[in-house]
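Just the one chain here, the form predicted alone, laid out as structure tokens.
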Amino acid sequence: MLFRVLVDTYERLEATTSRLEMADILAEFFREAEPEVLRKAIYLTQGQLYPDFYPQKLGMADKLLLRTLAFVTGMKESAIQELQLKEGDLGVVAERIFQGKRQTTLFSEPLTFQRVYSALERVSVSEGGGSQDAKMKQLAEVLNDASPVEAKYISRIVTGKMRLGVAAMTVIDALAIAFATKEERDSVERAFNISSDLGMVAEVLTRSGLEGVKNIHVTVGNPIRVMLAERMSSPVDILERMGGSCAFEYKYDGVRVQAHIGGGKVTLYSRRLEDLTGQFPDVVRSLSAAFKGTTAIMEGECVPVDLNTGEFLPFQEVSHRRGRKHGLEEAMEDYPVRLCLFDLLFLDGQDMTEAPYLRRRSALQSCVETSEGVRLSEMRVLDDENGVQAFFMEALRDGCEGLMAKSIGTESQYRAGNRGFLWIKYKKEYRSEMNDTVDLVVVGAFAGRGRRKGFYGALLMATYNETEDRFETVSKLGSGFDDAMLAELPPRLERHRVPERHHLVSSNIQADFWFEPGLVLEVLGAEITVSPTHTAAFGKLRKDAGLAIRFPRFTGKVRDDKGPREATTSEELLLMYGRQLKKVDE
């Protein structure tokens, strides 16, 4: 297949922002597409070569494409830059200067998809002395042969900004429409959830068909995309939801791993499918030493504690651990963790995803030695407030954020990618206005003045919208930042930068800057209003209005662990704003 015709698929997804359109294009080019070109080609459509938990990354630098450009096009770095700093867009640049090279050879050839995804994979595996100047070689290999489109596309693949706003559900969507029905797209999502790989689902489904699709079965070495829950405010009101008895567990403030076991080794991955084995090596020692199985799929969180007190501590202390590719030891005895066990979620060949709560529980006891290093979360079965309440405040004198609660029902299965009132929070500021914090997207920002001239001034937060997959408006958030953040923000939401608002963001409000959704930061307000202005749930409470946080402030700590689209939500705001004791409309 060449190349090109992945590239019209391109371009006509980025002609619309609807997403029952983008999900009509991606099926007419899903029937066409041979089986492994298709599963390569849904990798390449959100940026990458593999799927999400593989360790193999594109990483190609804005830098190093520039330099790529100017030695394929024979354009100065510095005009290169120059387009670059207007357009906001290498791609685009890309296009536009391919477009006046206009140089032709009498070898060149079409680029068929294989040729380019050959290259990329070329490109991905260049490591050590003189790596960039291979994986500049392997680039411009394929873009001496790539005609201006086709040179837009490629930029935008190896620096992994695609742009295209195709998002997971929209690319199910697309398969269960080419070889599905509607009713069976279910099917394909669930696949989906427990393997965190659509391309292989989609090989599956266009060689087996759905039969195929439901023999995906949860295997270790392949994350399950994580159970979320939703929040309620009182002991009573979650009694009640859940049938007037259920399980308590703490709820920690550390990172969520999810750690799979076989094959004598230990890998553990964040709930946004990182790699964090190397990460954690005292986590991995701990979890190796105390498990009594074969293989196993477990969730927990890696808190951090105060090994001389047993106290836990504030989710900074582990975030220094985060990204370090250097002094791990001394960060170990600086800045340690003990893992605390929540679920489990494959043991010794079975998939304990489809058992109740309780039995998984139960399992998840009988696999685990515990130590000091590995612990199981602490858990209580309640069914009265006053203990409800009771276990909360033992949770929050032992250093926790609150209580998870969880359904003890025969329906209580993990539901992999879902979120729902099966887990339920309960956090210690959900009882006031608006103490508790929020989980936002920045998607703008504003010129800073006085002492914040040259950097930002404030940047333009969203919750997001679930069902219809956009970006809504909600505070303007100035408040919070230290001198350190302030100086460290453009460079963080550079590679997010787009030069105009991003399709999938809904704004009334006319940005300095605009951003792709990526970015997510913990926030916390005064209380949620009524606005005109912004557009979070807009219509919901009043035709004309949506809701806004008022007197918003940065906590302090950046949400590395979420992708945007595991912010929180235009319903979730709805629902706090709801419970507040006081509702005052802007």
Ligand code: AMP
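Residue numbers count along the first chain shown, from 1. For clarity, a rigid core is taken as the largest C-alpha set superposing within 1.5 Å between two forms. What you see is a predicted model, and the numbers here were worked out from it, not measured in a lab. What changes on going to the form predicted in complex with adenosine monophosphate (AMP):
- Relative to the superposed rigid core, the position of the CA of residue 450 differs between the two forms by 2 Å or more.
- In the core-superposed comparison between the two forms, residue 482 has its Cα shifted by at least 2 Å.
- Taking 2 Å as the criterion, residue 459 counts as shifted between the two forms: its C-alpha moves by at least this amount when the rigid core is aligned.
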Second form
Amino acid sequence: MLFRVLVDTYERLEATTSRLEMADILAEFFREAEPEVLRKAIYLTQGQLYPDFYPQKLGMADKLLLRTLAFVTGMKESAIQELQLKEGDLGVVAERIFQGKRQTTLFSEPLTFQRVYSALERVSVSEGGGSQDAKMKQLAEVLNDASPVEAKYISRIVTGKMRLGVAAMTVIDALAIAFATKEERDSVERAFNISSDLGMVAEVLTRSGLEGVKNIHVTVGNPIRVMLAERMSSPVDILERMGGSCAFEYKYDGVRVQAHIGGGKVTLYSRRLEDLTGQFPDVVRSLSAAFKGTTAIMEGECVPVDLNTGEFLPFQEVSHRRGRKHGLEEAMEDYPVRLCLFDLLFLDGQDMTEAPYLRRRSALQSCVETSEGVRLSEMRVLDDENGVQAFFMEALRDGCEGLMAKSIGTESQYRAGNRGFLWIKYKKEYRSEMNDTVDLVVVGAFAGRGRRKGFYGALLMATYNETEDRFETVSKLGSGFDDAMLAELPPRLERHRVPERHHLVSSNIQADFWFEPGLVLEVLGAEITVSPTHTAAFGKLRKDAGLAIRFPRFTGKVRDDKGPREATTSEELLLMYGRQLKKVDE
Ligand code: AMP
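Next up, the form predicted in complex with adenosine monophosphate (AMP). The previous block was the form predicted alone.
Below: every chain and molecule of the assembly, starting with the one above.
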């Protein structure tokens, strides 16, 4: 097939915004194309050479394409760059400058689809020293024979910006129009949702018909498109929607992974189906040790844990620190990542996606031996509003975003690639960003773990309540201390040591060591949140909660110039909270 045929289709697609029309245009092309071409053309239509989850990517930088265009047309790079600034789209720029291009080869052959695709494959595999030049050479070779409009789409494909607005669901519509009936569309969509490979589904459909498509099964190594949740903001509404009772799980604030285990290998995919395995060697290790079966696909949320405070950390914080003072190994030791598993989609050769929630959950429980690194999500089946509220507060206390409600009815399958009311997120959270430092008083400490053994691992920090002359806890502070400061803390705090909680301190937390309020440290946090655990401004905002500073870090400044009663007051914290409040209710 000539590449021109695909390009004509793209031109027609670009001229419309109607999804129905797009599906008809694509269907017309699909009927003409051979199965092998069809598969590849579908990837190209998405600006890719392969499905999302393949590690090889085209993704050429604009700059390199620009150089190649300059090389092929003999124009100055700066002139092309100027055009790019004006047009914003290198595809259109390529088309324009190709219109004025002189014929450089004597016999220019029309481009075949296969020739373009193979050249792009070579562009994508060129790696290492001199790879930029190699990529440029491969691309220049096809561009030399390209017409202006072909140059436009080749340029768009290599940069991955197709600008056609063709969504995967439109391609599925088109496949159904070309090769199946309307009713059979669901089978095609399901095959895509469990394989994440639209090109493969299309090829199977043209070669073996709908029977072939129905034979596409969940397979280890082929990521499944993830199931997503709707949102609601009241436990009463959620319970009603779920038929009176349902399962509630902690909603962890981390990175979702889909783990594929088989053949002695663990592969981790992101929510967007990219391979994340290399980023989490610790998760791979702990999951291999925890899994008792032979093959499985599981889902969970990865969350870094601060060993010294026992609290979860946000990923941004950890990666930030990894790049700085700590090396990767040390960071892995200080902030190990825990995987909180919440679903099982495949087990020992069996597709579990069609089993109801509670069956999947109990199978998950029996095939995993939990450990420090691998846990099951906290879960409770509840049927009353108060129970849900209490569980929600527990989730916040444990550093989670809220709850995930999950249907336990007979229809509660794992709906790959779908967002629906079988899962409902409940994140009614009040958060306030912090952009000022506070001065907090040390009132307690916790024994260090890991590399902090023998030192204090974290300090219990408080604000000052002026009205009642009390010190109210607000945070466990474990970050921002360098080795020198860690060594300095015990002697510095020694003179404040008391055998039990000081009578001026209000705390619901049991510390390992207690201090008379004395030492003041400057602290920067990420946000102020409502917390059932901490006592600062307790009852001021909600009758059953106080305020906490999340993700606090010592700035390095010891406020020797301040006495404990000159520290930040609980009232000030309440004001700060009110000033920055953005009510997140999603
Ligand atoms: P959102 O990103 O706000 O739409 O919420 C959905 C995300 O919550 C999922 O994609 C998961 O990454 C995450 N999550 C955390 N805990 C759970 C859980 N127990 N069950 C399902 N998803 C969870």
